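A single chain, nothing else alongside it, follows as structure tokens in the form predicted on its own.
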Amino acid sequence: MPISKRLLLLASLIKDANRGVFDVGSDHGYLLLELYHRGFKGNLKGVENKVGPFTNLTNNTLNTPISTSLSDGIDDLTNNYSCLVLAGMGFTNIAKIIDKNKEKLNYIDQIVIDAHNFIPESRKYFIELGFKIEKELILKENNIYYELISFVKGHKDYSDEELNYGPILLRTKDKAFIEKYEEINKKLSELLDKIDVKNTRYNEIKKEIERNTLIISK
């Protein structure tokens, strides 16, 4: 089965870390088998706390240095990984997964993320651990946004804007972040037509609107 362009674009944010990729949420282990053929220098796991997934994830990565372990997020993280990947999963998973084991990001100095719901959430969260934002991308596939995070040790204040949006989308504006933007401003429009002008709501929902058309028309 041919890789997403998603996990391709995941394999392009991870850097060639010193120590390797902590891959939670494997699934196939499609990301750690195109790392793996990619000539990636590090140690790769990947990990799934089902057994399901877990049994297509060791049958999938069979002779190859890919290993592999059916736990609960990050409870095997080691200091034989400097890089950590937390994709396919909403922000509350994520979160909760760091909360559980805070102290194992002391391994870490690469984070990269795809978080399929409060992407602003995600980025305040990280930061406040103590991480900066090195990279964002974004597309489209199969009708769903992604955005697509990497963040790395340091610190850097973002303004609401920058928070909300991405600092990087920000600057870099491509075609799916401008249509992204369009899609929502349509869908709050339909909605808004759908309510009373004296709810509260309405206000909100228009501010929205102002604000998304703002952010792609500058």
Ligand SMILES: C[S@@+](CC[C@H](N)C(=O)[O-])C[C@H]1O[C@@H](n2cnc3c(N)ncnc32)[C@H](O)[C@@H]1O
Second form
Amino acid sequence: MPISKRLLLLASLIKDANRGVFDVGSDHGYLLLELYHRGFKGNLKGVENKVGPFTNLTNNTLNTPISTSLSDGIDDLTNNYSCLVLAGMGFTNIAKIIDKNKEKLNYIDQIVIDAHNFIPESRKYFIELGFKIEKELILKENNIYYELISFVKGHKDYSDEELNYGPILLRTKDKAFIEKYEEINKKLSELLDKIDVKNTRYNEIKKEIERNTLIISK
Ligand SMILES: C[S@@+](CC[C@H](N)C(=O)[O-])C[C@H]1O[C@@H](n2cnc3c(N)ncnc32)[C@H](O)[C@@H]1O
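The form predicted in complex with the ligand, contrasted with the form predicted on its own above:
Full assembly next; the chain just shown is listed first.
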């Protein structure tokens, strides 16, 4: 099966200078295999906490230097890895994985995430843990928008607008970014048509549409 555009873009965010990549929720191991085929020089480890995906991961990575582990989140993370990948998960799960072993972030220089929801909260969460946003990419695949974020150690202040839309996505304003907010606005407008003007949500939705319109037309 050809690797998805999303995983190819995730791979492109990972620095080759890392000691190693620790991929939580590796599933079939496609991201690590892509890095291996690209000639990534550091250690590669895939972690799964479920037997089915773990079996796929170990079978797919046989005869490669990729190591695997059936364990929870970053329980097995060591100093051999400096890049942490958390992709294809909801923010609640991501935060749960980190909160369980926060001290292990001392090993980590780069975190690459693809959170499937609560993206502004995800930005805020890692920024509060001492990371700053280094790169952001947005793409649409199979009718779903994905925002991929690379954090590196450091401090930077962000406005609410930057946390919400993404500081880099706001600057690059890619086609997918514009389309995403056009689609959101279309859905919100349809919702607005069905809501009574006296409903408290009415003004909130109206403001959100106006804010999105301003952002994409700036
Ligand atoms: C939707 S898949 C995403 C796979 C791959 N990372 C990607 O982006 O395509 C999420 C994977 O994370 C695994 N997972 C979820 N929570 C986990 C945890 N706490 N520790 C290890 N793996 C976890 C699931 O078993 C599942 O295979």
